[in-house]
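The form predicted on its own is given below as one chain in structure tokens.
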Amino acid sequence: MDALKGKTVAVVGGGSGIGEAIVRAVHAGGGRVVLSSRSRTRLEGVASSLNGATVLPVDMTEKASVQRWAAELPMIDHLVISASSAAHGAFAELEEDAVRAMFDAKFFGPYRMAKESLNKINDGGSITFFSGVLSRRPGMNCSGLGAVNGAVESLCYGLALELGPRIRVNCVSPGMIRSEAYAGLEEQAREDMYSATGASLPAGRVGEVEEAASAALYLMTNTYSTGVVLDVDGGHMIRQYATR
């Protein structure tokens, strides 16, 4: 956590879930942050509590915001980027709409975000994108949202290798974290899915914030990684699906 003191972090999706907790760690570790997301209220709710948190609000779907956003941004040591999107359902089914709009939120949106900021960001600084694990084992009615994340993981890869040695990029791939990413669904449903979705893994339960910040936290880090795809998944990679 000492590499971070006195770095300035900007974590677009700061105001809930895993983007919180990469805020709240960074604070404590005694580095500076810069919390963007859609929404100023919740943005300043996480900041009331931090001392000297900046607020700097950005729509990433906007190519217009990107660019208000990447001209008031300070100069930064790391970017992360953990804002999402999902669509889920059969392919047959799944309004090509809702794939675009996907798509525009989770691969372009932070696409953006990357591209507007590279002048801001120090040398040896770093990007860390956000992915999942339906890229590389794919489950049923995900198939969208596995392309997205594929998208995703091979942008990483091309800008590792581009803009190296001056910046690092790297890219987290949680598994089923228990988060606000899930609070559209009825409390029940949702418990009942994140233990039967534990208890398929070998890790046996469904991951934390924190566990899947602390991946990030590792990549912005570790100067030596770039161009890696981290799993935070409990084991989802090997783990036994249900049959059809």
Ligand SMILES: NC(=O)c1ccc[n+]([C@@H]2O[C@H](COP(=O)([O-])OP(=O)(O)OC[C@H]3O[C@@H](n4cnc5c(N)ncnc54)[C@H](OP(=O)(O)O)[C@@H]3O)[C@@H](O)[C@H]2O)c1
Contents of the next structure:
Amino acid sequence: MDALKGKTVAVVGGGSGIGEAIVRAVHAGGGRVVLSSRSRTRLEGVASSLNGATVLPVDMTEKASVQRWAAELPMIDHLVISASSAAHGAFAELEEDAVRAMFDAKFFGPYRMAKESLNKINDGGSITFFSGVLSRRPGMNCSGLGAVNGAVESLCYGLALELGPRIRVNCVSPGMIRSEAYAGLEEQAREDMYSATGASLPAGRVGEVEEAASAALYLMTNTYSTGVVLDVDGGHMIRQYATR
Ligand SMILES: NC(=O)c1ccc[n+]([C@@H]2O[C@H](COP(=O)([O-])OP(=O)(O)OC[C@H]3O[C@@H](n4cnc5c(N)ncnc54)[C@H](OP(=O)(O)O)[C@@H]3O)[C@@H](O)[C@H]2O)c1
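Now the other one: the form predicted together with the named molecule, given that the block above is the form predicted on its own.
To see the whole picture, the full complex is given below, headed by that same chain.
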């Protein structure tokens, strides 16, 4: 954890879920944090308990907003982008516009954030993207989300090659993690989903945000890791598939 002492880490998505857990872990490790997402209120709620945290709202889907964000961003050592949105639905029924909007948020958002902040990242720094297990282990009614995760992973590989050795680029691929991402589900439905998914995994349960956050911290601080997609998925990649 000493590797983060005195370092500055910008976390886009830092107001909830895995991003918030990353913010708290960096702060506990002696790093400075810049928290970003759309909701200033949500970011200020997290920052209020963290000495010296900076709140810098942004909407990743708007180029002008990303450019304003980058102009105000202090020099940083690490950029982490956990912010995203998802669209679910049967291939035959899900509107193309919904899939495009998801690509704009989950692929082009991080693409823009990385591009606009390049000259704010100190030499020896890193960028960490987030994809998800669906890129390589598909789920019913999730074809678009799987595709966008695959695009993010491919971007990670390409940028690791192009931006090295000045900047390392990696990606965390979570399996199911208890987080605000599922806040829209009714509580019992959410718990049933966690139980059913957990029972199908070698780990026997779904993950916690701190477990996914520690993968991001590893990628940020391990100076020999670049071009890595790190699965934190309770064994989802090797699970036994249920019958249809
Ligand atoms: N949790 C899981 O089971 C799981 C599984 C696989 C992959 N993942 C991936 O892991 C990452 C983190 O997930 P999570 O569970 O921590 O999700 P989360 O709690 O829902 O966090 C998503 C964050 O994205 C921000 N955001 C959404 N749209 C944005 C935009 N246009 N501009 C800026 N910020 C935006 C939201 O804040 P505002 O509303 O304030 O903007 C929110 O803080 C995501 O990439 C997700 O796809 C998660």
